[in-house]
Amino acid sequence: MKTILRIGAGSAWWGDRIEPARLNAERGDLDYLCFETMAEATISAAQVRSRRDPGFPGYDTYLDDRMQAVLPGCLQRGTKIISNQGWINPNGAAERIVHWLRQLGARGVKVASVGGSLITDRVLSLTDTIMENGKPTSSLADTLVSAEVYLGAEPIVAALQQGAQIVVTGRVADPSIFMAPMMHEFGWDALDHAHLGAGSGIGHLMECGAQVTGGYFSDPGFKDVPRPWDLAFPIAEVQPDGSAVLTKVSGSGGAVNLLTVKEQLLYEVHDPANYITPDVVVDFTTTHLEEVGPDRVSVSHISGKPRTPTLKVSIGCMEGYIGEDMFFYAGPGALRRAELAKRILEERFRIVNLQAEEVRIDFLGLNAIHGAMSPKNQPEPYEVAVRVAARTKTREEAIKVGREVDGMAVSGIAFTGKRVPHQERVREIIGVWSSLVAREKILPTICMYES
């Protein structure tokens, strides 16, 4: 058994920095390398993707970017990754890791794909009560695009012991990605509550990579963070026992103190003495922190209580459309010449009958955010930009918007700043709804592959 685990963070988001990812790999001293890619949308859009696009893969699309990052590295030093950039198609995504690990000469690595996942097939029978609204789910039918199960742990810790060096899946809950070397390493039983509790809390710790080394945290004067622009990913040193100490690599930019772990801790998480996840439910109440050394901060004494029964689903569903554009005025007025623009916009609205189920004008900088709640006292804007949307259930309602905007140009008003449409102004809108599926309905699968 190991006596430290190094596990370190190589992505929060699908669209996360990848300098960080090869910094840890490279001078991290690694035994782990962990990516999560995926928010709760991810799926439905890649489903969406996979409808238009025949040539989509289906799996994460800066797979190949990381790997090319990191697996340098990780070979160099025999760190082990796990990622969950499979998305809909992890054993796609093996294939590809194991097409880049030739690329560099690595023969006789081992990768493994874990699936079971996605349930978009029989979701409806499995599942009762949309937890939202308490409808049934049934009543999703119709718009159904994709669901998907949280894994926990365990089948990243079945591949691992099969041995895999490269785990690759579809949908995991955040904090099992991290979890399962623990897991592994220290021969923690899947059913023990307490360590399970303790590595839970030191995973959701480091899945969204940055946030706890000092990313969306800083506000200028009240929390200042050492060059922002140089932020690295976390460091987790785990102990047999749970504790850990978190750290960085030397000399990055960025901070690691009891503020940004304070504030990591509780993100995302709404009920700290009760926080669900597939493995085990973590109590946070508990937590010590201390820092131990610069860029170093010790957590211990996070608790567990025992897993629950069923496992979270998610249901991605089609919800209408978005039509969306903006223009914009600048100088003396601009304001008082983008309420007639407002006035203008709305009265065509009528005139073409635009079909919507929400229709938002707003003033970026002014009013965009707060809505209603902005102060009505606000000083002069030089400058405005005005966006409008409209919600709709159709595409071709939608589309109305840009058309009705495209006509400011020449006959708005005033100095009306237009931007040429070259873009797409109509995007699909992807619902995502919960509900619960008993924990023995699900059977992961694992496929095997050697580069």
Contents of the next structure:
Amino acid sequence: MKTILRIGAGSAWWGDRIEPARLNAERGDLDYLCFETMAEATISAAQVRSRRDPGFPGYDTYLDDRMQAVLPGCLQRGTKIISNQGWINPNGAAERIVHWLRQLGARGVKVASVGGSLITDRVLSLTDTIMENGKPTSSLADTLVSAEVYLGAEPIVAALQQGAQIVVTGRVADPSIFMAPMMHEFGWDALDHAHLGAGSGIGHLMECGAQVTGGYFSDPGFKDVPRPWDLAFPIAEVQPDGSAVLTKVSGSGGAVNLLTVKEQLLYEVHDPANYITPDVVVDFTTTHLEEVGPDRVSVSHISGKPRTPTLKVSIGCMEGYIGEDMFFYAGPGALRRAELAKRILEERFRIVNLQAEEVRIDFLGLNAIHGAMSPKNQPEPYEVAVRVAARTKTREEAIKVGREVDGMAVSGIAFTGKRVPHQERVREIIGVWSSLVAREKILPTICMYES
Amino acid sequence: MRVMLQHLAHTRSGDKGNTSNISVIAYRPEFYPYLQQQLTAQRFKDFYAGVVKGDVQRFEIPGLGALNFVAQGALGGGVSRSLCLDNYGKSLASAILAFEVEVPEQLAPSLRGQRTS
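Can you switch from the form predicted alone and show the form predicted in complex with its partner chain instead?
Now the full complex is given, and it begins with the chain already shown.
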């Protein structure tokens, strides 16, 4: 059994930077490199896209970039890879990874795909209640796009036990991606909630990548980190008891210290004594943290409670559209012109009978971010952007927003600055709802491939 | 003396559905009791009036010198439905840096950052 397991992060979301993944692969001396690439609506968005675009393969659109960046380093060091880049097509992702392995001349490398999380066709019979509003899930039948279960670490561990060097999955809970190697290497049982609590807690600290190494953190004069343009992704040196030292490749920018670790420990956590994952219920309130060296924080005593009998299901639904656009004012009187522009838009939305569930017209620079709680007695800004958005049932209504902003160009008021729209001004809303499914109803699948 | 919370604590927000959690973490253990006593769930909710539409629950983690506020109805219906430019509420945790806390004068030398007032 290994005495210290070195696990590194390769991404924290779909759009994450790729260079720090390459750095971890080449200089992290890693046993495992783990990728998290999904947000709540990623699967549903992928389903919508695959219906419209038959050429869309259904896995991470950056799969090629990420694998080309890390495979050479991982093959050289013998680093295994765990990744949820499979989205709605983990088999296709595994085949694509095999393609890149062969391109690099690496033969005989075993790649496993983990599926079984997609339950769109069965979700209405497997689930009862929507967690957010208490209504029956059957009320979502007409708008349903996709439903997926958050799988835990067990099927990844099974794939590793079958000899996989690379495991690519669909929806898996984020901490499970990072804990699976610990279960596999240290022989932790799936019901050993003490070890799984500790390991899952470390997984939670790793899953958002640079957010524990100085990303989403710098605040000049209060919280400064060295060279924040050169942040590395984290590395956990995990002990068989589930304690770990969090660190990063030496010489990189950013920081790993008590502040960065505490912020990430509570990130997206509600009750810190009951953080529910598919594998275990994590209790963060017992955590011990200690700075044990430069950019080295020891994390221990995260505890665990037995896992719940259910798994979380995410249900994506088509809920309508958002239309949005922006235009600008500057110089003396920028705000008074913005206020008149707002009035004009409100009147014109009435004239064109805009049917919207909600309309929001904000002044960026004054109240567009913190909204109603923004201070009332601010000095007038030199520049103001008028940002307008509306949520509608139909695309036709959402289009009206951008069309009336177009009207501000020559039928508006003095000194209106307006870009030619350079991005889509209407987007679909995929609403995400949650429910629970009995654990035993879900049977993950594993497919093995070889380069 | 009254000081802005930014001199006593650092903060981070995270999203889950229409709920935002905002952690408030003391820079030093001796700051924590002032946060724990004065930054109640009700005061937090009042501070975010107009933005947080639902209940606010506060969890204490004294071992980390941290409070975790779970604010429901804070994200305009949820990330994908929100009309707010900052639909994830990533910047929500910065607002509470302006919350005023009463602390004894002798803490002045250990406060974080330059004070402007």
